[in-house]
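What follows is one chain in structure tokens, specifically the form predicted on its own.
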Amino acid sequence: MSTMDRSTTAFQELIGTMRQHWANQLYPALHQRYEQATQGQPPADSAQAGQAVEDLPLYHWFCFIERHYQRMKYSDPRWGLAAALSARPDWVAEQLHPAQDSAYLRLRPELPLPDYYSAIDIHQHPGNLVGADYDGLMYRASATSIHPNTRRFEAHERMAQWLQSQGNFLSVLDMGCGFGKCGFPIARHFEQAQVLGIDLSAPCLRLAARTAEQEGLRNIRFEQADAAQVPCEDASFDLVTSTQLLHELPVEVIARVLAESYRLLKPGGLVAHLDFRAHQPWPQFLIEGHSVRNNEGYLPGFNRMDIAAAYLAAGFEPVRIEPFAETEGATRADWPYWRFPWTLFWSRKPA
């Protein structure tokens, strides 16, 4: 059964089309105006970079689309994802693993949710993934339009391929796994591995567990847990990884997540957190503006923290910080379109 009527489908397709227009036409035009305004006078910092465009109508239109089309995608009272899914409770229930333990799933209803997680609608997602049973389904539907110019979940497939280049891992922890968009590619690429995905969101975990069951993936399971306090023994994993988790945490929690990554790894094990980082004035201005427009208030703190020092403080070898191409050619200097500044932070636990 479809979750959406024709009007809702058309509306959501309009949102996706506007996102493509925003990334592939508005952003190049805005960048060109920025280059013209700063020619011969490179800005000293992100604030100065912003001054070059902040009075342009084009910039205000760019910001309006980023903010309000995301809000409309989720929360439009007629054709938003929340309205469409809340109208189909029986269909939603069919897509989710029952809210009980199984070979694929362990939920902890008593687990306290940190205030930083439950009090903010990150990404403008109503209830921040814990407000309704359909939250995982809504997040999955939304994720298809987040990254223009990539195939569906291409960044996560490429992450799994990169991990393959680093060795053969038999025990894997995927922190902040959501509905499994990175855990599933890892499970498919490492067929001999046992993969554990953890997250705070029960709706996302129920969707992930049902998907694994439907696809017959026997080497992955999901558990409700906090990445800053994981209920697993020391040295349980060869690989600890996450995708787009760190920038959604306060700086002090990031330090605890890195400490947990170290504790949970076997000696010589690999930690690889894929996230965002922008330090040049123009991309820093854009990504930190995005954090305001998309309710990602912890992103600026993560972007400016000394992540290398945090890895060393956790006990790791020096961290390698490398640009990551979410699609072929995306890290080229002449890439013309808007993109997140994907960055891979990886290191090893000393052997």
Ligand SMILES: C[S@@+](CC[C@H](N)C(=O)[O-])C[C@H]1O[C@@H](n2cnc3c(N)ncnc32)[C@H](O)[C@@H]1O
Contents of the next structure:
Amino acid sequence: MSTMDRSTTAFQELIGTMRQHWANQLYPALHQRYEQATQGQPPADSAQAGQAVEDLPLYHWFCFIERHYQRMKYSDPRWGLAAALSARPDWVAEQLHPAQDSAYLRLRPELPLPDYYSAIDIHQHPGNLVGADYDGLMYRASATSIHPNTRRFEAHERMAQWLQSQGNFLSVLDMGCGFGKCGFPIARHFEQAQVLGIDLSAPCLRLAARTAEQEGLRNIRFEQADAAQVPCEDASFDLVTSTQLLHELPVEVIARVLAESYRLLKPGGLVAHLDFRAHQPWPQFLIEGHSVRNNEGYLPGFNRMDIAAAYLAAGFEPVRIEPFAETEGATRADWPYWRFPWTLFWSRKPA
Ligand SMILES: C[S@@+](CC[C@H](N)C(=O)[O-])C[C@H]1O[C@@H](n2cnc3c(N)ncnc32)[C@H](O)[C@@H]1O
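Please supply the coordinates for the form predicted in complex with the ligand, as a counterpart to the form predicted on its own shown previously.
Complete assembly follows, chain above in first position.
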């Protein structure tokens, strides 16, 4: 963000540096202690995995940074992003598409927000992306530091490249598009396609629409809509996709989103939801802890649900569940640093 004062800039840089330290030094040290403690006696489940480290001061320092540096990044009263942005309403207004319909944007102010969405300040984002006009800007300013060791938005760029390996798509729906992190690379990679990004968050959609306008992208537009009930005709798209949406939904809503993905696809169309999944006790322990420390209340339910059965119940062919490398080498067994367990869930609507 270009308008921050020097103290805020210094503080935000410290947060980013601490996050790197956390992922690249603290985490490997913690993992090493875990390996030493469990040598020869692998834990049966995530609770047992946790017992190997829970009494270590190192573990408490790891948890403290994960929770409080994220909170301070947003909400520190002097140098947090919310303080910096709320002090600059004119600059914020310039960064956003006006809150009115255009070739790039359709807002539905009357759309009710689901209770599960309003219930949690997810990622510790105050107001959960719908509290203030600057929420999309705040999410964008924060979004790089939570994915250490990747280039800016690298996972989303790689997702668009993976989609290219699956064929050519002319009509694309990006569910839970946020400020367009995945929609933009898709629009650039598939120049012939019409891409529609939908989200509940008007502040994110206004930022996405403004960015598309500024970049002169003519094949993408954004609408305020619920991914569990999309106001589009059956069989409107040949690709339905999302990134980091499913883990933010309760299990029963995921089933509805998959049913919508099916309804909206043309026969033979591709569904590809990119998210997180941890199978082994240690990564499960980490992700369950992360869900508590970062207010990701629906993540454990998503991680443990029978997603293969949910895809089948929606009508899809058997789902492929594949580890996804957000950067080169990240899925290697000896990758030493902390990372989200990125996973691709993809399938097709029977032709
Ligand atoms: C973690 S963010 C991911 C945003 C973007 N896809 C990305 O990868 O950066 C999850 C997004 O899903 C949106 N969202 C949550 N529930 C939704 C729903 N039922 N319908 C549409 N969007 C939803 C949130 O507003 C948020 O923008």
